[in-house]
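What follows is one chain in structure tokens, specifically the form predicted on its own.
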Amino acid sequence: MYILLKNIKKHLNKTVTLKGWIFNYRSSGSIYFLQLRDSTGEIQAIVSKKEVNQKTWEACEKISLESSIEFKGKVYNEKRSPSGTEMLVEDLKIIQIAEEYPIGKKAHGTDFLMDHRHLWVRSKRQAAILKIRDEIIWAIRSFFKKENFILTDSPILTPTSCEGTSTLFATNYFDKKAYLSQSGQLYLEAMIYSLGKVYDFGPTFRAEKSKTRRHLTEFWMMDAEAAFVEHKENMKIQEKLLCYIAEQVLKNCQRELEILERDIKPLEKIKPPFPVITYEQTIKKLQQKGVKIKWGDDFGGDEETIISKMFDKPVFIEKYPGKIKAFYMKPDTKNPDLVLNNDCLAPEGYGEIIGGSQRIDDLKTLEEKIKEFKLPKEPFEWYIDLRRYGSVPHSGFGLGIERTVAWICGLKHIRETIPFPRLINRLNP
């Protein structure tokens, strides 16, 4: 039986068993110094050749960097150790000698990086970025168990967009034609009307051919969906969800942003509320600071990263042009040049992670809009059908996990956020 480095403090000066990676080493002559990682933590492991067989210092002399290793020895305190603890080795078995690590401390391109991210991922680093998104993930799926939402799966083989027809990836569905879903959203609507307040949590694809630092073609979307909720009770739940998922990475994920050298200041300011501006209102800020904007455009990752930096804490924008959206989002009554929809920026230039609105729920404003942007009706009729039958009020949002954790850890591009990249001109490993 072997313990956890995350548990060894629990077994100061007894004798136990460890396994994990060689992730660095140093010999004295006489004493081996070795780094072992678990992926739990970290120790120091010393092995005097006084202390132990001519079998066991053998075994270390063929050590190299990543090699699989089991250890037994007594455990003690260390102040001058990196992880406050040191072994002693008593025992050392080799499970598997390492080749020679590419990876070495020179430092490396992205490029080269990304060739070996199945063994980037092994860093320090990396690790705790992705430590982080399970933490963000476990944040979500809580909170929404709190606020009773209901966890739901949608589809990920489609007939048709939810969002545009240029940025499908299509593929051949025995006679037919299929694509690779960009959003739940349509099929979670539907879900509304049995399970009241439902989520789904999957991968989604875009078939952008951008190379911009916030642009993954497959990511991880968090789609929910409300019943009887209308426009400004939508982003109150975006607002307590982002505070939640800020609460809980602090909470949880101390050692983790300290490796990331993340400054939490910034994240401790995640309280409500937010502010709320409107397209209009963003249209005149990006217009006082030089950007050649007009009404009617949309926002871009320079504009979001403009604005966004102008406050503290994620900001709404709300109320855009209905032709620069969706085709459902529900026109504003008061003007229905403008949809009741929000996009939410992270600070810190981070830009959009959450995009929401209200959807239309009457049965012809809806066929006009699919009319107007000149969508084929016949894929949508099912969607039709969801205003023929107990229509109500409902709105939505769905968050992108990569856009989210890239703020919250602070990374300056998405491609570390998710295990495996895929972008535009990557698809290996």
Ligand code: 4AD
Given for the second form:
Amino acid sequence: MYILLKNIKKHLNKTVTLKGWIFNYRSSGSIYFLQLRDSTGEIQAIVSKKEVNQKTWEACEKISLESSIEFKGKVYNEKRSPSGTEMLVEDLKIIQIAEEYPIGKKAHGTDFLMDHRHLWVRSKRQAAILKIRDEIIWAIRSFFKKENFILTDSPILTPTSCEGTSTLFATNYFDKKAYLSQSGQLYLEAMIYSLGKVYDFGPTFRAEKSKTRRHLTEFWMMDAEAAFVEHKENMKIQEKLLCYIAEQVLKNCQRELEILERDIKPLEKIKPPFPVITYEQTIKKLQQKGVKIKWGDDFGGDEETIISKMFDKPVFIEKYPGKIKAFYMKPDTKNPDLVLNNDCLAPEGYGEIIGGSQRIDDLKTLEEKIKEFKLPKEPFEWYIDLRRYGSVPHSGFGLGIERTVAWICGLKHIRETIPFPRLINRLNP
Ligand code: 4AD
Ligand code: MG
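Please give the corresponding structure for the form predicted together with the ligand, as opposed to the form predicted on its own shown earlier.
Then the entire complex follows, led off by the chain already shown.
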């Protein structure tokens, strides 16, 4: 039996066994100070030449960075120790002596760390980010469970595009071509006629040619879709979800947020209502800031950063020109050049984390849009069918997990938000 370091305080002044890895050590001749890490915490283990037998001392002398070790000894509070507790080692077992570890104490460049991502994930900071990622994913799942959405899985291999053909990854599918999914949305739209409110959660792919701090080529998306939900209510669901995510992370990830030195004040402000501004108002705000942009242009990363810094909560931008958005968005009856959509931009300069819209529910309008967007009709026949048999108003949205993690953790770049990031110039490790 061994105990996890998160439970160490329950075992003070008792002899216990610990298992983990050495992330730092030093010696003063007759004493070794060994910093042990497991997946839940860390502790300083003291090996004193006087207190252990010759064999244990000799084993101790072989220990290197990242060696895997089992320690037996008594634990006690020690304010001066970096973790607040210490173990006086009685016995130790070496599981493996590590070779010289490539990630040392000196600062490494990003490329070096990315090449060693399989080792870099062991660092305290990377582990904290990945734990917050886990918390965010569970928050999303429990939110949808509470709200009576049903989890369904959308296919990854698809016959056509959802979000435009310029970022499709094609692959051979026997004697045909298949494309890796850009979003499960179209399939969720089919599922609402069966299950009412649904969501999916899975890997999505975009051949993004741009090298930015916000784009991965493989990322995880949560798409949600609901029958009888219209544009305004769609935004309310998104607002509630983001508030719940922030609340859960603040409640359950205090240690991780501390490790990341995340200022939590901005996260504590994530409460309803979120501001809603139109596309047109956004263009005006940008022009007032001196940005060269005109009605009809899409926002890039720089524009999103400017807008998202104007608010201390996520902001919804609604009603974009239909021409710069995907084919399936429902035109606004008041102005058919606009669509009933929204992007949601995270504050502190993070930019878009959600894209959503009310969908076209009328057969003729959808057929016209597919034509207007020069999409092939045949692979969309099944999707068009949904407007033939009991069509209803419906809406949905997609939240990018990695962008949400970057925002919640306060990270500069998306590459640290996923265990093994895939970027335009990176497929390894
Ligand atoms: O805005 P997007 O393209 O919307 C859709 O795909 C819709 N079909 C979703 C829906 O309505 N069900 O993508 C949704 C979100 C973005 O807001 C962003 O957070 C994330 O997915 N995203 C990316 N994240 C990382 N790297 C990329 N290349 C991303 N592209 C989109
Ligand atoms: Mg978008």
